[in-house]
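Taking the form predicted on its own, here's one chain by itself in structure tokens.
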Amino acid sequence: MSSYAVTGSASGIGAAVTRRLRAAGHAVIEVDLHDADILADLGTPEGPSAAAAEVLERSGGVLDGAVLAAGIGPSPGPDRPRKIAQINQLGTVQLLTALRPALAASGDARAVVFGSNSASVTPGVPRRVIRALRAGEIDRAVRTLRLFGPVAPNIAYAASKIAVTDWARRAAVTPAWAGAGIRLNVLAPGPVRTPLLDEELANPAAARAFRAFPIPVGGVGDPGHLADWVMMMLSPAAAFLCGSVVVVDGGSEAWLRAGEWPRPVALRQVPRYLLRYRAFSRSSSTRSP
């Protein structure tokens, strides 16, 4: 039996994935807002904190794996920009760097951050507030989000995404997380039918956006099928997964940008290449067996 920490655990795919690794005789330290093991708020500076501390304590400090699924959507609302960046990104990457020592002292542990398919298909995200939210700031990053009016939770919730899937594919090729022997990877998803799906489609406008998205394959995903991702993310089949952006999103992504990838590397770019390679090189050599 493996121990597993899984954060918005109450609802959507965070309740499908603590159904399924209960269901393979796992131990599930649920984390929400309600009907959880752990209450804690991770849109408050203090929550994510003390949600590690109490997830270290029932785990013993040895955590095989953990999901952060947690999330709020672009829904409307004044201080909603906020909310968005202080959870989707700020409270995920605090609450995943306190629980690294405990997946650490697994030996073998796996994380699954939820980014989204909004990363790569919203148009207009500016550069300055994925700064800012790489950095942090996330007062300085709402200044900017305010100029764009009634459009800003969805501009927020994009650059939410674009920034912790940044952070966890530099974190997962460090020493201190792969070196570790914890695989990080980011799970994105497209348009699942869950609670914070019916919350934004409650918005007219919202709606009818939605309505006129591409999705190939039609519909909208299922919660059961994206718990089903994450098990194979959490499984021994990952080993060699690392820094990964698995997209299951029927097909949006690859309809709206299909050139993007692959896309070879620059002449220009290789010195760069060559100087990350020889740092991790050095950094690999240091380390105790």
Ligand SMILES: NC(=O)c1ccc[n+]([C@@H]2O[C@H](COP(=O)([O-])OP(=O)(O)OC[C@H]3O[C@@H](n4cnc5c(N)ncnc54)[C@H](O)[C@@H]3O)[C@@H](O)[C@H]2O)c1
Given for the second form:
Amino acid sequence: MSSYAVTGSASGIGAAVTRRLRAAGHAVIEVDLHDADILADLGTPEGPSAAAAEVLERSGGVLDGAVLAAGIGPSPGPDRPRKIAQINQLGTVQLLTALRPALAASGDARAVVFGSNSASVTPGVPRRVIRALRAGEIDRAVRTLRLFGPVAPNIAYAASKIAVTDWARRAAVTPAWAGAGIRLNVLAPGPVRTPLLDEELANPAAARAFRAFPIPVGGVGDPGHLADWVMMMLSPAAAFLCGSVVVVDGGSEAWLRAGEWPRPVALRQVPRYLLRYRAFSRSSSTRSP
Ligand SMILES: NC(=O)c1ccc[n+]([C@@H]2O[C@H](COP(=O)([O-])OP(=O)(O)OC[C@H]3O[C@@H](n4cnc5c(N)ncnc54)[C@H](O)[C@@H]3O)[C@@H](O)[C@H]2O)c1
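Okay, that's the form predicted on its own, but what's the structure of the form predicted in complex with the named molecule?
Time for the whole complex; same chain goes first.
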């Protein structure tokens, strides 16, 4: 029996993951605003550290995995961009960082952070917002987001997912994570039928935009589909998965972004790339593993 912490366990994908883990005989410590072992608001400055302290106590300081599924969507609402950034990015990073020693204590642990395909398919997310979020300067990010008027929550949502994905990829490859036997990866769902999506589509403008959104497989996902991928990312099969973004979205991202990955270069740019490659090879040969 292994021991896991799951945030956002009361609903949608987090609830489906919790059910899968319990059915497989594992111990799960649930963290959510409601209906959970640990009640915590991960969108407040003190919420993540208080929740982490309780998880550490209940787990005895050793965790085999953590699934960070708590999040809110881009629905309209007062101060929504700030809440989106606080919960989806800052709260997630703070909680997972505080749980790192318990994951390291297991010696072979997994962490799954929830991104979104919104991070790669939303046009017009300003670099200035991402930089501010990365630096933890929410006020600065929110000031810029105000320029976007009614779509500010959408831009904030994409920005929060870009920032949390960026953090996870950078952290995943460091000695503190990869070197401590923790495989940290990002799951990036497309539209999945959960209360988060229902709330978003209750907004007529969002529902209109959604009707034009391509989902090549023909419909939205089910929380169980995503839970299956989380189970894979928690399994021994993920021993060689590190800092990856696993996009599970029915083909939307491929439809919108095909041809952009890997980014091809024009022939005249090759000399510049050779120079960079040589510099990279030199620096990697002096870098410790
Ligand atoms: N459903 C989708 O279409 C979709 C698409 C892409 C990414 N995602 C991401 O998947 C994850 C799971 O979303 P879901 O669709 O299952 O949503 P959901 O609304 O069904 O579940 C989210 C859970 O997070 C909890 N939560 C929200 N704010 C919290 C807070 N401040 N503190 C603690 N818990 C809080 C909620 O109470 C809820 O139980 C989220 O990170 C979401 O951004 C969802």
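Keep in mind that this is a model prediction, so the values were computed, not measured. Rigid core (definition): largest C-alpha set, two forms, superposition within 1.5 Å. Residue numbers count along the first chain shown, from 1.
Participant: For P264, does the CA position differ by 2 Å or more between the two forms when the superposition is done on the rigid core?
Facilitator: Shift at P264: 2 Å or more after core fit.
Participant: Take the rigid core as the frame of reference and indicate whether the C-alpha of A23 shifts by 2 Å or more between the two forms.
Facilitator: No; A23 is a residue whose C-alpha shifts by less than 2 Å between the two forms when the cores are overlaid.
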